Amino acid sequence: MSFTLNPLSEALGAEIVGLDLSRPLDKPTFDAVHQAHLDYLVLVFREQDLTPAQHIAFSERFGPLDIHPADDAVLTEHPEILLVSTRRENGRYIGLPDGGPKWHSDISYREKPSLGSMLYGIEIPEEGGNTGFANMYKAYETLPADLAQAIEGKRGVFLAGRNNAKQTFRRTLNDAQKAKTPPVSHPIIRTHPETGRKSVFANEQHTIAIEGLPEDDSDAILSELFAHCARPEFAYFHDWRPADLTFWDNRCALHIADLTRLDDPAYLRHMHRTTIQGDAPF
């Protein structure tokens, strides 16, 4: 089985053309997709017709799957699939309508954060709802000298945004879910376990402090770091089409959702997401 690889931007991202992910990939093809994911950080597969079971099966080729802390916002028959959705039933959102309002890495607030996420677009609005991706290898490699020195060897405190009283979401975690997601400590700069490259791992949505620093100093450094990571030259913004599957590397890329139309009653964005378990950062 062969495919065509088309880069999507100078920063990161590539489209893979010619694969039907509803069918198992042979080992050489899978190995080539795996390498493309390491090289480009974000992969886009267009025009995929995937059942939840097929989505899960492809995801599991890369590792065991995680269940999102919001375990009441998942597909009932397939709890490995998180509903990223603005749909409501009985006046209540069935999933997470506002996933990713700030730059972040999925599940970075767990002891073992995510390797990667696969998001499948089922119902896509005609406008709005795009997803931005940012290359954190490039962010690390271009750090200003004073900022690099300020975070060298430092660890951050990571807390789920939906578990943080200082952040506002349409749907937060309940008390039981919050109890299962206490703050954790991770390096601000991590080394990718497969490529050996360093990248910025701290992110605006889930990193709340730098360990060992006064709050004012920590906030000032993180603010400067987050602004640096959001520079346009590091980013690619994906314009969704129905039946797109995107697969990104949470170990070296951040992402953000365009939620500007969230208050529009006509806005409908319904997606399925799997999250692949990763390793403890170092």
Given for the second form:
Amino acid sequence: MSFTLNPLSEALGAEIVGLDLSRPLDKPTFDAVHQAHLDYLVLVFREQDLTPAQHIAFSERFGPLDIHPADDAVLTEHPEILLVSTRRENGRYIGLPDGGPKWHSDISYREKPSLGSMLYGIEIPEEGGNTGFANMYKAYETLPADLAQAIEGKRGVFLAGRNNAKQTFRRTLNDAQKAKTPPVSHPIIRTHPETGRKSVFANEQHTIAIEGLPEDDSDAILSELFAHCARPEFAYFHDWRPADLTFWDNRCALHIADLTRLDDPAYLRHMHRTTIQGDAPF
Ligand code: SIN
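Let's compare: the form predicted on its own is above, so bring in the form predicted together with succinic acid (SIN).
Up next: the whole complex, starting with the chain shown before.
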């Protein structure tokens, strides 16, 4: 099978046109997609028509899937699919309406954070609801010397944003879900297990402290690091079209959702996400 690949920005991201992911890709095509994912960090597959089972089957080619700790925001028949959705039934959100209000890497609060996530746009608003992506290889390669020195060899403490009393969400975790997401620590500079490249691995939504530092010092370094990682030249903001499937690498890229229209009653954004498990960072 052949496809066309169009880079989307200087920072990261490529569009893939001409592939039908509802059917299994042959090995050469799968290998080419895999390589493109490593090269561009974010892939946007256009014009997909996927059932949950087909979405899951494509995702599983990359590894086993995670079940999100908000296990009441998943599809009942397919718990591997997280509902990222502003839809309400009986006055209650059916999924997570506010996935990703800050730059983050999915489930970076697990011992084994995610390899990558696949988000499928089913109902897309005419305006708003973009997803931003940022290249953390570039963030690492351009660290100011004093900041690089401050985080050299350090580990971050990671906690689910929905399990952190300092963060506010429309839907939080219940006590049982919170108990299953205790804090973990990871190196702040990690090496990608496939490319061997180093990247910054810390994010505003889940990294709450630097291990072993006084709180004030830790907060000051993290806020400088988060500002550096959010520099516009590392980022691409994806303006969704219905039937886009985006696939990002959580090991070397951050993402953020535009939630500015969340309170607009006319705003409907309905998506399915799979989250592929990865390795413990080193
Ligand atoms: C997420 O953080 O996985 C959701 C991103 C989005 O809603 O754009």
